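What follows is a single chain, given as structure tokens, in the form predicted alone.
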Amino acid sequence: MSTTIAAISTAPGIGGIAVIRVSGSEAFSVSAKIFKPKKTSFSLLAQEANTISFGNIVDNNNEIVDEVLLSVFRAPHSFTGEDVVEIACHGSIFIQQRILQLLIENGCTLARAGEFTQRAFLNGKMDLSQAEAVADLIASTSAASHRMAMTQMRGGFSDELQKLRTQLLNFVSLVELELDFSEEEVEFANRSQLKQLVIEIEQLISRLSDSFRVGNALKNGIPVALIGETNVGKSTLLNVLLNEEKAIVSDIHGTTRDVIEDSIVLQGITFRFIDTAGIRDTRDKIESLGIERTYQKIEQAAIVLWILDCTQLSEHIEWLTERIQKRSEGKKVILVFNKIDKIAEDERDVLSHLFDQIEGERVYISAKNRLNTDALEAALIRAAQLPDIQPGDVVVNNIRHYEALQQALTSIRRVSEGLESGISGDFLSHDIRECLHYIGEITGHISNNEILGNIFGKFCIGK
């Protein structure tokens, strides 16, 4: 981490500002060299942290390029534990490739994807999983999906996962502490305290494991399957959740041949709508691949939006009925009955019987009309049946930190077998260390640079 790096830290194109980032042991040393500040008495290697300072950008015909402000950080208590300097120009194109042209110029180099926030990790600002979150950060979409990635980047699961290992490292010591005193045959560990401290990491492992439902579903929404005959509306629907013309509306069976995606976020939830292939018997090759892939969303979807047409059920209608339902099975179905302007109100309940055998709320729209579409939206709330995350509740959203949870509860629990069956303390320390290895993997206590490349290579460039 010798280098100084520097890169454009806002976002591409023109803006009322942009903020150019450098980072490292020179930051100073070459910011100066570009930096006319208005005060002639100004001196930028002696001036103090967290300070601003107004002047002038100019090349090396003392030509000026743009009037900024500079911002002063000193290591360690900087955002990359290094000296970083924030130079804030006008949001020119041209001012930004300019400026971050003369740094490289006097000795920068272009900073990586992600390289702000790796040297922040490696200089103990944070660990891994907080580095991460500063990616969900910038990603939510949400107040959910926010609130999760503040608490994250704050340090909530981490202070859960220290609690962890100040645990297991305090049992794993009691346990090998007995094997240096094997031939005296010495109990440092009580048995019975051990257990129930093994059941109390359990608990708390699984629970974070199961958090990853809510919190995959806020970050990355709940996959919803728009689903239904031809012509019953689920183009239109799209339309009308998504506010605008997404998908082709026609009167003619078969216009949908192929998935369309979009989302919404509905009281800080995020959907993910998918508008398949009409469902129905067809000899058309490319309608017949749609409707194969409306099946294979079915099955990827968290909520089925089963859509039908009340001025005419089909003649196929069991026929649909058995598929939808073996594919569906142990998801939330929402049959829409559209297009309820077109009949009596007492018919309602007629429909509705017809659909007794499968479960699930049963909503009256009218998708032309946009008649009863805020009852949907509330049925899709209901359905989703996610808490309201609070700030401060730790919840797991990286699939990541997921799968090592998973590796890490398999490794406590046979400590637990180990307990009940009365195996030798090595067996013991052996499955303790694995599960400490793990946990250590979503810290960033246990990496390799392959690890840390392929996290921080998904960055946007400038954090």
Second form
There are 2 protein chains.
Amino acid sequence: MSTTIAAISTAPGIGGIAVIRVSGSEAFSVSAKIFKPKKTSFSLLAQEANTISFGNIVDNNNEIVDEVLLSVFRAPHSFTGEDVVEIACHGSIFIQQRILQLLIENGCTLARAGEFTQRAFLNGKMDLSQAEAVADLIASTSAASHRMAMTQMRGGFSDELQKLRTQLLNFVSLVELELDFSEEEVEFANRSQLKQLVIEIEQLISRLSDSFRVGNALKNGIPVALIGETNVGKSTLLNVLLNEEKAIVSDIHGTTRDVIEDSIVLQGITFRFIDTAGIRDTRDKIESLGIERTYQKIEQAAIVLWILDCTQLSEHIEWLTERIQKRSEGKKVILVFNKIDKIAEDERDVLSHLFDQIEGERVYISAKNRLNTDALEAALIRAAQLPDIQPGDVVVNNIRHYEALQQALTSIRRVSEGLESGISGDFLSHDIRECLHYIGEITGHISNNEILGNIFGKFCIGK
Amino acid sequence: MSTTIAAISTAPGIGGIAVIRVSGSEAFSVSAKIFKPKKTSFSLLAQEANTISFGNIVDNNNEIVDEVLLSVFRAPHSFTGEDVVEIACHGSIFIQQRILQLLIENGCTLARAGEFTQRAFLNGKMDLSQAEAVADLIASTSAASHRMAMTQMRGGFSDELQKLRTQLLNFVSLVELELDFSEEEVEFANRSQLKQLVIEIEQLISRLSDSFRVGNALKNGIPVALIGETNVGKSTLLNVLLNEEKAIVSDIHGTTRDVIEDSIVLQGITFRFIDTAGIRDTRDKIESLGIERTYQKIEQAAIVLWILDCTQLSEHIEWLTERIQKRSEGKKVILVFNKIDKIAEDERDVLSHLFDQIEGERVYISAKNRLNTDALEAALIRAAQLPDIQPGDVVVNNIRHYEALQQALTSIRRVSEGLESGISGDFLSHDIRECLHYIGEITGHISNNEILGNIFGKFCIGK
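Could I see the form predicted together with another copy of the chain next, after the form predicted alone?
What follows is the entire complex, opening with the chain shown before.
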């Protein structure tokens, strides 16, 4: 922690300007060695906080590397909580690297990915869940993911969680104090007050934990399994859906090719298509590899889009229906009758009745003729069951938090049951401590180098 | 000029932070509409220059878009010479574009490429050649190109040129005054002083104009034509040269694929290889398309690398030698005897004598066995004839400047001749005015929208 770190903080590549960030106790003294101010009366070490100075970066031979603007921030009033200098230079790659090199030659260490934010966390500028939100914020590409990250970065659920954690910590101390006087059967911890707190905590954790479905869907997209026998028009439909949206998705730079090819954004919600190999009608061996794989894909999906060819139903359709129904439990199924233009109006009802045992919407389309595909999109949005996220809405979208919340929920429920059944103080204390531990993992009160390494390693360099 | 412009000034893409620049008379008032400072007592309009403030960017619904640092610069003490606000936000693409969008919704115009620098020029913060150096500086990828751009941005030759231009302007006024008194044969302009000034100007312009060979070579690389008959080992040699250097070149991000494939950097000098189709030994039709194209490539090159197969000289070699010699006039030729491991020591001299009429170094190599390729590299560096550029050395590397200098040289020489032959004042004045015009084109005292559009259109957005 005693090192002074430096990194290029702006996006890699050529730009009008670039910013190099320096943080640590030597930030001023190292910068002063390479910065020659325009004003001769200037002293970097004495420079007022939150001010900008114009000058040159010079190398050891006094050759000018660039004309720069140098911003000064003083501990603890900086992003990291340490002394920070930001050097805004011309955005040439040569200049960026040269300045970084000079900083390192003069005593700085190259910052690891996320190290600035990690220091902000370690210096108490933000808790761990807020620090994680910084990475989410930088990666955000949609209004919904941006809004969630912003809420979390600004405190989100951690304030509330932290308040309840402190109260719980008080109670557990009292319970543990009782143990010292176990002979005397005293109760320092008011059990009915504790019960009330436990209920409150359980409610909050439940609510947060439940929000993960929405948060995760908004962050990572809703997985949709596209299933159906071969030749029912699956890939035509996928292409229609993708093509209509491709232009919009492509507008967002930085989205990966994967995302562009397999996802669509409808009303701000991302749907990720898990394409399955068509179920081949292998007659006597219908339980073949194909259908097993399809089952696995259904497992991963939240929505099952089952495409059927109106003009030609497999002879195994009943058998298949039964199995797909069984595998789709707890998922939203949309039955998509394709090639609807090829059959008469009254045939639809007959068709639909064949699938009475399948719950879920029916949509009648012609993928090839782009008939009624908007109805399919509307059905997808309904099936997503996602509420509008408003600014300030607390939504958990981080799998690490979700897992900790699940663990915390289990322990707090054990506490609740223990209170009901009047278990002894030592068991009660153990369960409360466990709950405190998992809550602490979210806020970062409980952390270790491995956890921190995992979290901050995913950041970009310079943040 | 009355609009307030905004653009993302950092490199495109995701980064830790990004900077959005706003310049113009409305920079403060527009920014104030979307910036909510942390300090309630804060007023952006009254904010002291060169200071940084922490706060939120909010949209019209008061939803927080990001937590940002806002830097304030006041006219004329800013890059553009106007009021400038720089918003440092989290480097998410979504956030960058959202903030830019909010600025535009609130009255800013999206800046054109180079518009910030163009305003700096128009507001007298720098002359035109300095403004052009900003683009060179951002594009610089080697120490030499960086050093040239930095010297030019910091004044370079324009100061000196400007001083002489002012003196010449005084003289031409006096000469023109004489014309009003033409009946009286007065001489307000001291002819011997004028002669002295003209000599001085001619020397400076000559010197600058001559430096273009070096400047252009350092900026764009030295073109090397790689010629030879088919199967002499041309592509093997090219691959050896490129492979050895590829790692170094690839280290410089942002270099184009072209550069990586066809250029090498030796001791800071870039050599661009112009690969030619092998001269095919078509016997009766040797003057075919192939050799014609090779001649054209030789035209474009400064160095001709003629590869010969020691073991097998074409029967047309004498004929070819004569032609290549004729076409290579004024260029450096390097004769590269390849497959040297295949012949005896004493055969070398015999071989070499065959080419006595070709001036230039001889290098004996085996490309395949990487034998003596370092000698070839050394020969290339000698053939480049480039002096080391020292910090502060004035070197012209801009074709626009070079062309204007050439024109100015022609006119100043006409002035000089005119003075010798004692031509009449009106002719003298005309020639001086022409010289002033061309010098003014470099510094930007003479400019028009077309010239400016050409120059600044090549900049990146946000600079």
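Positions refer to the first chain, counted from 1. As the structure is a computational prediction, the values presented were derived from the model and not from experiment. If you superpose the two forms and keep the largest set of C-alpha atoms that fall within 1.5 Å, you have the rigid core.
The Cα shift for residue 232 between the two forms, taken after rigid core superposition, is 2 angstroms or larger.
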